[in-house]
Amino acid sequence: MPRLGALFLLVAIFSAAVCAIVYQLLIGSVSSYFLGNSVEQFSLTIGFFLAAMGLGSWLSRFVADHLLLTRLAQLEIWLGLLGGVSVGVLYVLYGYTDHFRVGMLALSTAIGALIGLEVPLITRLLRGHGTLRAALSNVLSLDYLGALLASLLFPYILLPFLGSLHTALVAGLVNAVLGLGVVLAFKGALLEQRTFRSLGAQALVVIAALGALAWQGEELRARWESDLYEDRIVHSEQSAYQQIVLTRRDEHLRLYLNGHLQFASIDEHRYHEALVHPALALAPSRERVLIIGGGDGLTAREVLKYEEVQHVDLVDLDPAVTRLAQRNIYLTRLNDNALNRRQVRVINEDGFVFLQREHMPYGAILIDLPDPREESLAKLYSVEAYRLCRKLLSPQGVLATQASSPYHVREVYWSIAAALEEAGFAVHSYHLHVPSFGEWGFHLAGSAGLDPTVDAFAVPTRYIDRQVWSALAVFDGDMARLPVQANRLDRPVLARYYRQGMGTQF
């Protein structure tokens, strides 16, 4: 083993380790995007991936010593192809078949098995350049360091700037180039001429194929995504947190986060008026308002109808969403340029972290978050979060929160009510029909003796008025309250209730 060749193999194991973790993170994140329940998707991906690595390590015993370099080069080349097209394969499986889960697990298994073969092969090759102990320590330390680098690159650089499709293609190209590097580094001395030509041709074909896919990647992604949505996509962006898609048909807009509809412009006014105006009508002061979520600016639009409002803090985790709401001409027309108004301060951070700090009291707090389908979202619907909100409210201040559907996910809706009550609030529950979503629910929360009576709304509205408001508190038998647990940080039942409810109803 030439010293230069040994050094190249160490570089190869480090680079391949980076690619391995990137593939694992890609499969888990894309599966979460399509199927939701990120805990389940990442658990399955990691479990099958690691088990397959064990299988690959076991299979390495059947590789003869004189074929080590040949098999290593082939492994890198074909791992590059499989990993490079993995995201594209997942898009196709989801959009055109009913076998996404099977395909996702098969990809995790195949990629994991190939990666599991790699470490034993390189260790055996390096054994001739020193002791087995030294070879193992070098290989494993570089392998783990590569995993650390990948875990830093993926969320902060690769996914936000390249997107999932191009990240997979770039990682695949790295693997394929490593395979070609093995071929070139050991040309002549350790590889027969015929084998050298065959492996070189394979590597070049894979590199060319992945390069062509990368060149056409945006067009392919746009085509696959357009097949997932009914209307024309006018904006698509992969942020550090989620996939953001804005669609348009005629004058009607729809915003999707990770494939889930957030609003349809044709009827969003029903939702946002019901969230905002009862709370502000009952609030003792409207000068300072806090909005948790609402990055599309539509809740802020309704709040700013009140002349008394002097300051609005809007806390949304994803700067890509609020930036879109501030700059996209379709959204600024819809939200009346709310996020660019002088009264509004946009704060891009975790809402739970914001609530833990000291702030001047708010007359009203409005919680306009996506449904609690994930544990990371469910924490903002917890007893602890509502207690933090209560501390930030002025005396007799009012909180209103969206609470998902009391019909489709009945346990979720009433669990949120139970959490508010356990946090010390008096709760008034109400619901309405939003055609794009069906029956949708909210909770109004305040101090003891909260009187939800509203004689009139002081600003122009399209949907809600005194008569409508008085009827929204009526629940039929299919939506009536039932005994459920309150959602807490140490007992996050809400995401489980949500998944169970959606699985039952659909």
Contents of the next structure:
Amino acid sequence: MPRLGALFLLVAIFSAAVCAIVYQLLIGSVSSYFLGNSVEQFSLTIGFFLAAMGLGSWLSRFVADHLLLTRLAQLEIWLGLLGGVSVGVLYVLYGYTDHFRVGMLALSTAIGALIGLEVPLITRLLRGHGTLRAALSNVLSLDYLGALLASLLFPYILLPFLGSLHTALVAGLVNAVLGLGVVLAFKGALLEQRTFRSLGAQALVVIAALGALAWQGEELRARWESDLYEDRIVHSEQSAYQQIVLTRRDEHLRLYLNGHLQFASIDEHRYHEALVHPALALAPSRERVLIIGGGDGLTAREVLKYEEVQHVDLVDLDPAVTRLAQRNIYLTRLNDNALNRRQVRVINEDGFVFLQREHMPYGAILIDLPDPREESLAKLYSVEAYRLCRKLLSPQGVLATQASSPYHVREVYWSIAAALEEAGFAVHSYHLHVPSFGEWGFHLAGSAGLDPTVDAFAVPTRYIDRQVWSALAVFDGDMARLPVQANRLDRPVLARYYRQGMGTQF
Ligand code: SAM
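What would the structure be for the form predicted together with ligand SAM, rather than the form predicted on its own?
In what comes next, the whole complex appears, and the chain from above leads the way.
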């Protein structure tokens, strides 16, 4: 083994380790976008990857010593191809088949097995250059270092700047170029084995194919994505937290986060009026209002109808959503430019972190978050979160939260009520029909003796009025309260209730 060849193999193991972690993170995060429940997706991806890597390592015993270089080059080329198209394959599986889960696990297994072959093959090659002790220590330390680099690059640079499809293609190109590098660096040995030409050709074909996909990738992604949504996509963005898609048909707008509908302009007023106006009608003061979530600005639009409102803190995790709500012409028209108004302070932070830190009291707190389909969201529907809200409310202050569907996910809806009660609130529950969502529920929470009677709403509304409001608290037998546990940080039941209710348990 020439010195330069050995050096090349060390660079290769480092780069291959970066790609290996990137593939795992890609499959885990793309599956989470499509299926939700990121804990489950990452557990499955990592589990299948590691087991398959074990399989690959075991299979390496069947590679004869004289074929090590040929097999290494082949492996890098095929890994490049498979890893490079992995995200595209996931899009196709989700968009056009019913076999996403099986396909995702098969992909993890195939990529994992190829990755598992890398370390033993390279270690055996390097052994010819020194002792086994040195070879193993070099290979493993570079492998682990590469993993660290990948886990830093992925969330901060690759995903936000390249997006998932191009990240996969770039990682695939790196593997294929490594394959070509093996072919060129060990030309002599491969010429002897008569594999130089065919391996060189394979590497070039894969590099050209991945390059062409990267060139056309944006268009392909847009086509796949538009097949997933009913209407024309007017904005699509992968933020550090979620996939944001805004669609439009005629005058109708819809916002999706990770494929889940957040509002449809045709009936969003029903949802937002029901969330905001009962709470503000009952609040002891409307001067200071806190909105958690609500990055689309539609809750803030309703809040700003009240002249007394002097200060609104809107805490939304994702700057990409609030930026869209501040800049997109369709959205600023719909939200009445709410997030650019002087009374509104947009804070891009996790709602829970904000609640833990803040101490200036609010007359009303409005919680407008996506459904608790993930543990990371469910924590904001927990007893602990509601206790923090109570501390931040002025005396007699009120809180209103969206609480998902009392019909489709009845356990979720009543578990949220139980959490509010366990946090010390008196709760008034209500629901209405929002055609785009179905039967939708909210809870109003205040101090003991909370009287939900509203004589009149002080601002113009399209949907809610005194009579409608008084009719919203009737729950028929299909939606009536049932005994469920409250969601607590140390006993997180809510996301599980949600997935059971939606029938998406694996
Ligand atoms: N009306 C919607 C519904 O029924 O699902 C909710 C709409 S609103 C757009 C939800 C917002 O919550 C999003 O902009 C998202 O970025 C934000 N969000 C998600 N997780 C959050 C967190 N942990 N802290 C604060 N905001 C969060």
